[in-house]
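One chain comes next, on its own, written out as structure tokens in the form predicted on its own.
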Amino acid sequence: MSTKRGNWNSKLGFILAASGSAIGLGNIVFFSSNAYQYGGGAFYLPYFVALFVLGLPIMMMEFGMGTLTGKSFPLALRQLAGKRAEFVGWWSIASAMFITAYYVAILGWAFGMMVGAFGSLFEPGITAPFAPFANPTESASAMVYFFSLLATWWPVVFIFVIWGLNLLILRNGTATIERAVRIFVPLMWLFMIGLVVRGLTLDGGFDGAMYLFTPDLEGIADANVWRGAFSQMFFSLSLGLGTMTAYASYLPKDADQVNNSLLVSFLNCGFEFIAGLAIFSLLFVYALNPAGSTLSLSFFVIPQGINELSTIPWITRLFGFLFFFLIVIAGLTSSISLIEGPAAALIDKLKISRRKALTIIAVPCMIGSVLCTLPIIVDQGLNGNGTLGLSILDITDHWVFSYSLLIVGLVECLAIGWILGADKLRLALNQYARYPLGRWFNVLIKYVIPTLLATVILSSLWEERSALYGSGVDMVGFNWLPLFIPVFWLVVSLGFAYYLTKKPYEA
């Protein structure tokens, strides 16, 4: 049994891994969905304010915690801010495992759509076992194909393929992660640039780009635009999950984490920039309406646009395959980081082998992934999510993703800012920084960011007061889920955090 911690072979490997963690499904579709919802160019000023006020300082803090202590997220918090802070770190790890379970389920669907690109995805005459899709379609319909896929057991098979790839990449820690990201991250950029070139060369594609970058001053004044931008930045950079601290803990103590934070953040935002160009050009060329969820944009709207890219069937199929291949590899670079954070924490705390840590994580998360792909139809009329699996995923995502990351970000800022002292972390970062941080960093960590995050959390909870999320949709036989899922998440994650915080630890 070996519990030796790994090290990155190069700075490039670390940057690719950290940027790969940040670049995922959210960059490709969530950013575009938010940008469209909040008025295109009106989203950009709040987005860049969020980058500099929220994203960069927290990433510097999480990177700094990793290199300063050489430990994973919970134990870094313990060393710097005490045992109570460690509890929050373990709660973050538990929530990351919930997120991993349904994230892999989404990748399983993407894998199914990728396979379907050479099957019936772009063919007419398909049906799905739901009332609105009972009759064969007159033309190709990605929406009907997706729901027909959802109502089968094939996604369960596909999630085991995705889990197998994750565990294969993670088997030797940083060594195998680095080899994977050296292939996957450049491929993501290459494919997305190809989509940009194709989109902008279509008639009307440039109009989509202009809409994306033309600011609407009235839109900027909307408080919801700012809230959406701050949430997007926090989620996009993989903050509050323990990932960035785990990755940084494999670096030498003299690493320049200010510069690393700038590189990773700008690579992430640069990818979102070109993803927005690609997707907005398709939306405008084919007059597509992306209203709805991130799921609808990636699985319905964009494939509809791809279906009209060419009159030559094999070209359409190839573009469809490449798009979903892009989603799968982008998702993989994020999912391996979601698993590595908990794995590093368990190895550090329990002094167990990597294989045992991965098993402890994979078994319950695989069960969760299966639950999120159950094809049992609970909503025949598609007034909600249709299947039991998608309903479980939707409710879990609403609670875990929407609240845990923000709460962890708030608490870690308070712990580092007030217990350790923001100035101590700033001086530690400046010791090896090419661009030293000023005292403004202290103000952001201690006052500005906690105030912003507390405002977002409290306003979101206030909006929940009228009805429990998901309770408005009739799910035959499963109407208890909207209450059960958030309670189950809190009980399991808090219990997990309490147990591991109480476990004896030898540094």
Contents of the next structure:
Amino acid sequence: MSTKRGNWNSKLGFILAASGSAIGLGNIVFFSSNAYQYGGGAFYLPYFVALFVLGLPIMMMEFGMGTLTGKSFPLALRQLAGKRAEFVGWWSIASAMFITAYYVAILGWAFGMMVGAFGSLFEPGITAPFAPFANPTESASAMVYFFSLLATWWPVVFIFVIWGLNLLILRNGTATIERAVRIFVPLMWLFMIGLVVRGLTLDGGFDGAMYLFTPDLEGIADANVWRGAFSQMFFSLSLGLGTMTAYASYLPKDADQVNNSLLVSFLNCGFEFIAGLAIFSLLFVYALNPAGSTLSLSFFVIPQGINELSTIPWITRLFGFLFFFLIVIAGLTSSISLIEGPAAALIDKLKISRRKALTIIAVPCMIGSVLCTLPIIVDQGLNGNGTLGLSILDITDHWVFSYSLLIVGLVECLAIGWILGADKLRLALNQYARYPLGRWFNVLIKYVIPTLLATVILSSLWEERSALYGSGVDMVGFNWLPLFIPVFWLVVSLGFAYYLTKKPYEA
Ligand code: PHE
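Switch over from the form predicted on its own to the form predicted in complex with phenylalanine (PHE), please.
The next block holds the full complex; its first chain is the one shown before.
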């Protein structure tokens, strides 16, 4: 039986949607902070290896699974590799929902900063209810502004705005998604190019770019750098969460998925490259020091640079506004795909309406987003994350981001490589490919990628042994969270996967 699953109106629509999914917070917020944390140039070699050895082949595999079966991730895995593979598919869908919850929360803060650009973001005299920020600032401080925002209930309002936009775009599936990405994706390229031109033409902007691209051979020996690059690549290319398979399942069977993967990956990494240039040039021009969490670089270091960009207030405000507007639209074209993966999976398996599927996903995820924006102050001295919301987000991100994507990547390679047979997938992909894949593809899927991923996952786990992540800071009354969150995630996601795999299904 073929239910109305929807399909892309054009190949361009698909490429815009898939590249819109790939380009998001990962490219702007997380990439720059990872690249900085791992020492600029030291990040590049692992990053390129990750692109060619892991990213491209897995994207081909995930796209291929979608067109081959015409189904979303869990059912595609079931059809190609059996019920045990389906279980992993549902587990990844559950993780996608956890990630959606906090991804939208970050977008809510970005929205708040965007509004703040015309409020008091670039004005002196602000305070935030944390000990270090008790006195009004002498000049504008994006950091104090950010924490003052976090300590209010406004972000809760903003996440409802972002959720509303997501559901509006998703309401008619591919038809409405395509309409949105046709506007947002070109717009975000335009703004990013504008930003990089401004950054590089500043006096000294070029040195920042050089820092980012001067290879640093010493850093390469550090296992952490490789781990960082691998997870970054997975997240940035939207792999391991069922997204790309869902999007590809709306394409006709004869789509050239080798070519599509190359196109989407290069668009994504190209964007990441210029985003890196823009951010590092600002960083160097204003000699800013991005200490602290992943968010700090984009949420307060860059705005601080923008503040010094011009002495004319409205230009500063406009630039600040555009920077966060860019983050919001780039993030929105990703969050819709994060939600579409689970939605497509539920529609396929339970044969329910899109509206019902979206409700089942949105309600728990919205609760999650609200939890991540709770302004309750748990750490007055700001030794850690300050508010309860940001602490929940940080701990959830640590576990879900570091583990689920890579574990799913590992298992799907094993399932497709060994149960279905990598060669079967390769031949299916080659049937319509302008540049057919050689046998090296099988070797990558069966041996190389699983070995690399297993090594990275095990070494990450090994590093966790000394202390539970997040337990180093005293969060008055909430010190149980570092243990509770990973346990909750595991129990809920595995339970969800078990329940949905068990549900009877006839094709
Ligand atoms: N690739 C997106 C980003 O870079 C995030 C994402 C991951 C979206 C997985 C969908 C699925 O922000």
